[in-house]
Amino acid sequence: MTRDAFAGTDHPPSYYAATAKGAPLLNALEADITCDVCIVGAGYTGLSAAIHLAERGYDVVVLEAAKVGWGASGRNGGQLGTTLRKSQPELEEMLGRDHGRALWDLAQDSITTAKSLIKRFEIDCDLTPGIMHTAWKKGDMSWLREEADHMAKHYGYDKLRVIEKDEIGDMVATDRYWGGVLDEEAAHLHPLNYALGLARGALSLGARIFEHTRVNDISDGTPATVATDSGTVTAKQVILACNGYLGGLERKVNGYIMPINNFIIATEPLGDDGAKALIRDNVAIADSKFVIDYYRLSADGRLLFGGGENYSSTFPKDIAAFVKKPMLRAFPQLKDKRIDYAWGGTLAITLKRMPHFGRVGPNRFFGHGYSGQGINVATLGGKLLAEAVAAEAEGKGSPERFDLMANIKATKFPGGTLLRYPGLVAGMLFYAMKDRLP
């Protein structure tokens, strides 16, 4: 999947597109304009950055090649997590206890920020509490339990409830799990409606958003000139918020991320009793496999099930059949249920599975590589990028919170942008095979 293949199109068919609410009416850029900050990409990162810059008084322009929330922001599993992708024990081992603890503070701010934006701008996105991380293998329960204990003991985080095997079967109608951990602070939501609500919030603060406006080139220098097919934006600062659709727009950093495709299906409505029988407490689920299954109930009682991924430039010909296989492994009782929607999307992963932030010049910033944890982390990312841009504009240097993320050492994928896929595919197939072992 390339950014060129889909630029300028409407939202692809999906359950989310079919139930979208309050999409703002936006035009393409057809003039030469100026602003303080030009943001490329109208997903969570770009829209959050626009909100946090506009409320500081900056003149902000957002350019989107397709539609607001067209990429992963409008197609994902809708799980609003409470971490920065890796667990705190992993971060402490990777970066040291002090850096790890500082990142936990950012993680807490990420979910607080997302929830506060939903409340502030009255975003109708079906926000519902609870994500349960389930143990696919018996041995997975030990580290899930240890992580919950670690968070309670060392961070005072008491929102993780260990679910043993004798209880989980009452909560989720499958015999596939050995237990799990319920994060009561996490949540799930309608991701496209969340993005559309962020766009309305940014517009209400004075930001300008242009859809169907593909960026072709960004000049060096201060100010920078952002060139599109039908106009230019001259800006003092530029933020790249393209994630999996960065392509060749900024070659200094595109080798640090890998676009991959993930897929979701939506069943027919199951009815109130059928939905409750499937997931008793209406929490979202993410299992412990390397290629995870993730799912939840929609507001109208469908099962939204994500499973399977590929690493090519195209989607499977029959997405519904592709995803129905892992769904039926968990829920064989759904074999006769109709699949009403099936869709895919492109996200960006990093080699270390941690987001990648930084700058590629004195006035050009970027944030991407959320590796499947995009809702809360990308929302936080836009806020941190706004802090960095404002600090630069005001001559205050680089802010500490932005540096906490930017200083996480990133590693390029071996082989560069042309040869990175063969190694990735080999590695993913290896771990996918391990998922199938006892």
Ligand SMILES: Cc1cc2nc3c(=O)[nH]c(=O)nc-3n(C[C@H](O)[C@H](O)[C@H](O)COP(=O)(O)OP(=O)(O)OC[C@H]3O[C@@H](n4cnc5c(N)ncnc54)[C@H](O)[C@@H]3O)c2cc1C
Contents of the next structure:
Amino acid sequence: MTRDAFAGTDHPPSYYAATAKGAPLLNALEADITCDVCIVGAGYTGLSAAIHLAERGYDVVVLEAAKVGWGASGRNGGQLGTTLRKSQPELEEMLGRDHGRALWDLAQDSITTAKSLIKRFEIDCDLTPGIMHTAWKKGDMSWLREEADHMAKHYGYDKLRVIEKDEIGDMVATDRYWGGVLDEEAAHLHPLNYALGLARGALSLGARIFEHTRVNDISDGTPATVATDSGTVTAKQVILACNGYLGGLERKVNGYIMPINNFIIATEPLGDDGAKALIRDNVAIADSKFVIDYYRLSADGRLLFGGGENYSSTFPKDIAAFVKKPMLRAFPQLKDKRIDYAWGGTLAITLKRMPHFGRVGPNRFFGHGYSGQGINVATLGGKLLAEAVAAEAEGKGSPERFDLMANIKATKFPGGTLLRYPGLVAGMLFYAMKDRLP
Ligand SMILES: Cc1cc2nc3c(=O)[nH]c(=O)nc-3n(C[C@H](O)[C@H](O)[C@H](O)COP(=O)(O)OP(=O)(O)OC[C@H]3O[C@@H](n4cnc5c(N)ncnc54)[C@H](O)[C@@H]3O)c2cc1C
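Having seen the form predicted alone, please provide the structure of the form predicted in complex with the ligand.
What follows is the entire complex, opening with the chain shown before.
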């Protein structure tokens, strides 16, 4: 199956598609229309940008090749984190103390914004508190502990609770972990229902969203003409919100991101007792491996387990078998449980594993490369893009918050868009192999 196999059709089969709620009825574009801002892609980035622009009074059109939440936003692990992907100590080291620390305000805004959008638009997406980061190797516990100490001491962040080895076995039914850190401010949710709720929110503010409308070309100039097979949008400004599905639509930036695929399975419902026996407090879990195992319980008591990735344009033939391996490594007791759903999605990573924001030309903006942590960061990303577009329209220059992200210098993947894969695959396999060493 290729990663694009479902474009133009419905959401690919998954636990999320089977339990989707409140999808708005949307048409394809079949006319030539005008607007202030045209957004390409209806995932969290595009939908959050649409909400934050529409509430400022801009006339917004969103064009989506398939369906709202068809991309990674409707298929992911549902873990709503509190960082910008890298930890604060890592950011301080990478960018210097001041830049690193300034990003913490954005990180906090990312989680606050996601939670307040859920509240404001009454999005029923099973929001549940807590993500626990667990130590796969003994040595991982020391940096997890140091991070928690650093956050308490330098940021006054008191939501991180260190869990020692003797306690963690009561919280998660596996003997694999050396301990962990529970982030009580983080949460987990039904990602597709979150995306669908954002779309309803954007529509309620007057944004227009067209599904089954793939953008083929965007002209230079102001206004720009955004061309699709069935109509055009003439827009003063354009936002590219395509993440792992950008392809060749914008060649000035696509070399800075790499699409990779990640996979999830959903077991049969385990019953209240079975689910509680597996994860006592219903928190989400992400371990410290390079190829992360991440999992949580669904609202109906299934284990939704994400693990395993590949770097090609096709998904494994048997995704269930592919992901069952890491699941059984952590939970051998689930060997006889049925797998009801198995699916994959494509996300964009950057070399620095930090998102990539910026503009190509005076009126074309982009935000992508969340490197596996997009629920909070892409929601924030859409808001920052809206701030940048509004500032440009009002002749105010580039806003400081957008620049804090855009000034994280991105590095192109060596080898350009054609040759980057062999190098990436070799690197990824090396680190994945290290996961298996003691
Ligand atoms: C399996 C998996 C697990 C993940 N787990 C987590 C997690 O637990 N927590 C977390 O925070 N993040 C997770 N992520 C990452 C997160 O899902 C993404 O970072 C986030 O959804 C990106 O949102 P987006 O709107 O930028 O992109 P997407 O949601 O991918 O949306 C891009 C949209 O653009 C559309 N598009 C592309 N090209 C065109 C075009 N030419 N014309 C029109 N439309 C176009 C696509 O159809 C797509 O709908 C995971 C990702 C995957 C794949």
